[in-house]
Amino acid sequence: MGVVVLMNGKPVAPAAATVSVFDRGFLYGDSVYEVIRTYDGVPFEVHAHLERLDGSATRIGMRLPVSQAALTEEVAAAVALADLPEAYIRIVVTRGSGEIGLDPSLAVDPVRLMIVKPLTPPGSEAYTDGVRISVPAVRRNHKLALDPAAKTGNYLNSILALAEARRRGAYEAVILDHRGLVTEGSTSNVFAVLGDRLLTPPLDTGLLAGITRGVVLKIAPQAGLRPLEVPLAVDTLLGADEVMLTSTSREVLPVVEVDDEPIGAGTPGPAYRRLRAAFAEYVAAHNADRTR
């Protein structure tokens, strides 16, 4: 069928899927969201994604309008309706509409929106040749100002960072915190390999707990790597044997250059290949467990 849209759980023609100009998600970015993908038509780690959605809502003082169980059923229904080989699923929950003003108590009638469309992962060359990343001047929001652990509709910080990276010809931005430590990419988590160690910044640095990040930390020993959550400096990335990005749509992606400085041999390395293989095994087991 192609693109499917659900508004408050009901299918709506994409052209008719609209929200009020008074909706706080539109006016202020006062919303939370998740992105899920499928493998062979099975939503991947859907429960972890919906748990994070609920956690994001809690962090900004919202309550989801329906239960996680109800959202799980809506995801399954939307995926079945779309009938795509592989799907990208975006769930957005806004605080609602009301009188214009910052006070959250003005909001009524929260809106939940689900979009299912064809998945468009990076091209195969990104996995065979690797990608370039850049470290922009834009810094990550301080977690005491706007906690990056909440996946909200306010994405301007990441938009500005990615725009700067793209002007430099890079694929992704890796954003530093106020101390100059690596946090995450604009839409990805960051890993560095040194010997048999797989390093990634800890969550308390101020970053989103990526679902794929969590899977990679779990399967790292299977790839012969010791996962460690430690603060990362830019120099650590530059001196790493390998660097990788992870995200829902990208899975595990090799980085071969940081701001014109090659990483390791400047090509995707053996740790990346082992992690990719371990990730594929994890996906296969995940799907087998959910289709029995």
Ligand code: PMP
The other form holds:
Amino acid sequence: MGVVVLMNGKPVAPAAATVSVFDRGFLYGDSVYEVIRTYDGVPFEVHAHLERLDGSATRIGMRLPVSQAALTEEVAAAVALADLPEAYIRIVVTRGSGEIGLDPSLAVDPVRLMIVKPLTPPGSEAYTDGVRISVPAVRRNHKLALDPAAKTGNYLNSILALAEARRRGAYEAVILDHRGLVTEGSTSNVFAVLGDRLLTPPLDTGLLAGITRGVVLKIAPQAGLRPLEVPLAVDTLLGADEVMLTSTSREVLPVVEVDDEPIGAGTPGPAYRRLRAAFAEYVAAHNADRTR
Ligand code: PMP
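Mind pulling up the form predicted together with the ligand next to the form predicted alone we just looked at?
Once more the chain from above appears, this time first in line as the rest of the complex follows.
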């Protein structure tokens, strides 16, 4: 069927799937969302994604309108309806619409959307050649302002950072916090390899707890790496043997240049290749568990 849209659980033709101009997600970014992907048609780590959605909602004082069990069923139903080789699944829950005004109590009913469409992972050359990243001047939101741990509909901070990186010809931005420490990419988490250590900034730096990040930290030992969550300076990144990005649609992606400085040998390295293999094994085991 291709693209499937569910609005409050009901299938709607994509062209007819519209929200009110009074919706707070539209007016203020007053919403939360998740992006999930399938492997062989099985949604990957769906429970972890729905937990994070619930956590994002809690962080902005919203309650999900239906249970996680109901959302899990909706994901399965939408994926079955779409009948795609591999699907990209976006779940959005907005606080709803009401009289215009910032006060959240003006919102009437939350609106929940699910969009399922073909997955478009990066091209194979990104994995064989690696990508270039850039450190923009834009800094990450302070976690006491708008906590990056909440995946909300307000992505302007990431949009501005990515726009700056793209202007410099880079594929992704690596965003620093107010102190100049590495937080994450605009839609990815960042890892550095130094010897047998796999470093990534701790969650309390103020970043999104990527689901892929969590998987990579778990499987690092299978790739012969010691995972360590430590504050990461830009210089550490520049001096690393290898740098990688992780996200749902990218899995583990090698970085070969940061702002025109080559990383290590300037090509995807052995730690990346081992992590990629360990990740594929993890996915296979994940799916075997679901279908057993
Ligand atoms: N950080 C940000 C800001 C993101 O938007 C994403 C994408 N969801 C990630 C990290 C990576 O998270 P995940 O591995 O769950 O896709």
